[in-house]
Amino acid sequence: MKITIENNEAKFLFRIADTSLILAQRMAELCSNAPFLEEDIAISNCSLDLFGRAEELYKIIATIEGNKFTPDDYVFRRNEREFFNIKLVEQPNEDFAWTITRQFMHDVWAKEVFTQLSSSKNEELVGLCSKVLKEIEYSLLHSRDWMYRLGLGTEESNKRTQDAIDHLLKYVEEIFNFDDLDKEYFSDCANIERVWQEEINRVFSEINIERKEIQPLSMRDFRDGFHSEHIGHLLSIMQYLPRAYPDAKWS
């Protein structure tokens, strides 16, 4: 099955569902691997809102393209060059420092993403933003906690955080290449990275953490369907039963 997306709107809205569900995958790899069982719980639920928020974002694009396609064939039926998630939350969990940060990093990104989504013309998108932006109230709340936490730990669990945001650090840059289909559906970019710099070096500063000059990755665009070497790994997995048993039902 060929997917072809012809609206602008879908395209620059795919940049959002599937960094919504690429994280989510990522999230719930951690079900039952959380360091205790409130965490646990806490990272299950955000993984749950990430996936219910992609698949409300298929459903606005599977509308604004006619409906040639449901969300499941956005999911199940795409390659990995025809996703187009930023690379930051395809980063596997190296440690549970590693999870946080690039929670962290999303939660931020997000909020203001969705803040500016909130006045779309898109009247099911702006319906879609009232509710999202309580749940990324929430997962920021939570991962912005466990940042302090860790980075006024131990000096073994300041350590670990600083290593996941030397790595991780890598793949920011490219969120704020903004192209014209941003500009377009952004009411204003410039402050999407303004207040992601801002949050960010501040909880930095206030954690003992060090903001390095990280060199960014010589890798091509996520919006033009460019990822790391880890994505592949985690499609196969998502995307297995379906492949496998494309016929398949629940009963």
Given for the second form:
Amino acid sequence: MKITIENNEAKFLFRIADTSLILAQRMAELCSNAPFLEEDIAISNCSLDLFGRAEELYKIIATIEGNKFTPDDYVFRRNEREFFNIKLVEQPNEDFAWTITRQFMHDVWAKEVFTQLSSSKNEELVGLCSKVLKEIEYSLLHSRDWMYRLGLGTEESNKRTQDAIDHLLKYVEEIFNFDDLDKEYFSDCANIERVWQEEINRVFSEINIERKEIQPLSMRDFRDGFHSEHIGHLLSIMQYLPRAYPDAKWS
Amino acid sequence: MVVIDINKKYPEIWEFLAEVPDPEIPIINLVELGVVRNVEKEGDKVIVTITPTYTGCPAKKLFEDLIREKLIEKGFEDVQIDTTLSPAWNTDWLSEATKAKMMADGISPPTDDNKVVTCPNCKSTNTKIISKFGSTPCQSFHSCNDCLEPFNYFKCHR
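Given the form predicted alone above, produce the structure of the same protein in the form predicted together with its partner chain.
Complete assembly follows, chain above in first position.
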């Protein structure tokens, strides 16, 4: 099955939907593996929100595309180069500080993204935004809170958080290299970056974290389906069952 | 506060739906939870519109199955279930009677912006949050500073 995307709005929405899906899958890896029980539940809950968000976005995409494919097709039948998530969210759960930093950076971005999409002409999308924004706010409460606990915790937790930030910042630049499609569907692209930088810098300055000059990796843009090496491993686990047993159904 | 008047054109079907318990909080039913938004009929077909509590609520699919099962049991053969996301579900749709049922069952019901959380065991408001995430997406985990009872709180969601 070759998945095709015809419509510009669908093409744009894949960036948001795939980002939700891939982050959800990353966090699901921590279900039963988080450092302690409450955190296990918290991460799994946030992961569920993201899976739900992705599912609803794929439904909207499917409608726009005339229901040629189902949300399941989009999730399980595409290859690496056909995913359009930001590279930040496919980075592995190397360390708890990575998980939290990745979440915080994503949540700040997602909040402004869905705020802007609330004024979309697509009514289904507007309805989804009003739900999603509440969930993002809750996730942000959790990830921001952890940034403070880690940054201001011990020497070790501060160091690991600084390491996580130094690494993950390499994947940030592409997020703000907006193209024509972004400009068509976001109401104010520049504001997405402004809001993000302000909030990240504000929090870093309060938790003894230094915002270093980070050289972005010279990798091609996620908007063209380019990724870091991690996506393939992630997809191989996520897509294993429907690929091995096509059209398998729970009975 | 968002209050949406529901036109209960088919009271009999609404009664049947009120027999379907919430799979995660069985003390209340799906109508009380506010997830049933509309009931329509087209000839013999019954169309029930529901809205999820949270976008990733794992009970979403179960809601549909339970509703379908109940209506088939009541003799409706053709049941269609639609989902709507707008207006977004919120805890203002829970009535005072529903909240009282939750409290009696040991789940602290949602209060104004989560400011005061009451212990369902001793009714003290001297309580603390243990985890912002509880056993279901709609609950958080608390404990009482007076009677030491640990309990679930149904988060205020607006």
